[in-house]
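Listed next as structure tokens is one chain, alone, in the form predicted alone.
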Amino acid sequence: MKTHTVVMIPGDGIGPEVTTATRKVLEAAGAPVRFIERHAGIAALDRGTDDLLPAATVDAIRQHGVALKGPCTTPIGKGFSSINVALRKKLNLYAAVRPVRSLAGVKTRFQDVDLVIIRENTEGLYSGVENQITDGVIVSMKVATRVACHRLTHWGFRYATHRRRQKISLFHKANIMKMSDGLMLDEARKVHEHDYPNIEYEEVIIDAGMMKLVQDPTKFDIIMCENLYGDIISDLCAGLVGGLGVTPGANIGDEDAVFEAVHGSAPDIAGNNLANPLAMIMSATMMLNHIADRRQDLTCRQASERIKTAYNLALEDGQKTRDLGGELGTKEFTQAVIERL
């Protein structure tokens, strides 16, 4: 059996706990992967480096093509810039993919949610290009390029076709930001018309779209959008299915891919066996499917399906962490999944 090398970035806060749990599940499932550990963020500084994103970490991902990453803390309003943003830019991981679906055993207002958010990952306001013009005056730049808009929309339509999705809804604010959001609309229309007319396509002004999402999320299939919109929408959609503890994520480029849970590092509960590892485990199943697609390895897909079946069974049996209304800790939920493998 071929073994695939994956770079593991444990992160900080609850990161080491949820990544350790995920490694145990992958091992129990017989996933054909081996991990090499590298660090980023506060965890890198704690190990004596003077770089929040060491070259050794980036080089390892470039060498092996795949990473599984725990959450890294980003200070609010001060301090260093986001490690996540830096990593996406350095590796050109331009497509963020965040599936959101209802889970048996997790009761929410909606029980039939099945969405995918595809987000441009390198430009826009979220990229954090800010300057102080004078005392008390800050300018934040929203950059959009035709290259980035085209590659994201083309990638999204191709993804929809491969995953047999029926419709793409492009969320935008082009009625106000006519040039930047308008560029995304232009490229999406071209890709749809010329390359993927088989996929239903619609354009939705984002404020109206957010209202429609909370009224009836079943009206949407794939939501595609620019960077900042996607960050906000994906968290809103997580709330439709049980929260950030059950929503995985991927950052994908032409060469490399980094898989990570959508949630943050939650330092307030770190080390207390309280974190829900499911989003990280789900991200790992996305990683296995990615390896299966890129490297034509059926054993990765089989391991992914086994893990999905196991965590679904655990939830159906009422085995849940506290954020989902249960009583299990990180280790206990991990064991519940392993037992069902």
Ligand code: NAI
The other form holds:
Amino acid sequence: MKTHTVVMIPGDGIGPEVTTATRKVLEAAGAPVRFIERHAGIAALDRGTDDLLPAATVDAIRQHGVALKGPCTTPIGKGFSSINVALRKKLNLYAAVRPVRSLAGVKTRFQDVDLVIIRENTEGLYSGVENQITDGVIVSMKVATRVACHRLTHWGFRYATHRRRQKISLFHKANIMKMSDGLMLDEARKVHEHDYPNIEYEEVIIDAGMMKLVQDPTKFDIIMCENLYGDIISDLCAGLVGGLGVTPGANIGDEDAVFEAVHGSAPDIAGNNLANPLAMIMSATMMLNHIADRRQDLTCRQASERIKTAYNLALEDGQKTRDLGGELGTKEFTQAVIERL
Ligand code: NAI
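To test you: the structure above is the form predicted alone. What is the structure of the form predicted together with this ligand?
Entire complex below, previous chain first.
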């Protein structure tokens, strides 16, 4: 049986807890992966490097093509820039994919949500270009390029086709940001018309779109958007299906892919066995499917399916962490999943 090398980045805060849990579940499921550990963020500084994103970490991902990453802390309003944003840019991981699905064992207002957010991951207001023009006047630059808008929208329509999804809703604010958001609309329209006319396509002004989402998320299939909107919509959608503890994600480029949960490093609960590891476990199942697709390895898909069945069974049996109204800690929930494999 072939074994795939995956770069494991534990990250900061709850990162080491949820990545350790995920590793245990993958091992117990017999997933054909071998982890090599590399570091990023404050965890990298703690290990004596003077670089928040060491070249050894980026090089390892380039070499092996796949990473599973815990969250990295970014200071608010001051300090260093986001390591997460830097990594996505460095590796050109231009498409963030975040499936949002209701889970049978997790009761929320809506029980049949099944949508996917596809977020542009390399530009927009995350260009990080901010200038003080004069005292008390700051300008933040929102960057949109035709190249990035084209590759994202093309990727999104192709994904929709492969996954047999019916409809793409492009969330935008091109009534105000006529040029930058307008460019994304322009590219999406062209890609839709020329290459994917069979996928239904609609344009939704984001403010009204957010209202429609909370009123009835089942009306949406794929939501595509630029970087900042995607960040905000992701957390809102997480709230529709049980919270940040149950929403996985992937950052995909033409060469490499980094899988990570939507949530951050949750410093308020870090180190206390309180984190829900499920979002990271789910991200790992996405990773296994990605390896299965790219390297035609059925055993990865089988391991992914076993893990999904096990965590669904655990939830249906009422085995839940506190964020979902249960009593279990990170380790106990992980054990409950392993017992059901
Ligand atoms: P957060 O996602 O870390 O936490 C928001 C709330 O959700 C907190 O109350 C937290 O306890 C809870 N939460 C998050 N994940 C959970 C889990 N797995 N189980 C149970 N509860 C969970 O967002 P916040 O507080 O805005 O950011 C904290 C730090 O994380 C910041 O430094 C931020 O920059 C960073 N961050 C990193 C990300 C990444 O590495 N991809 C993504 C988002 C934020």
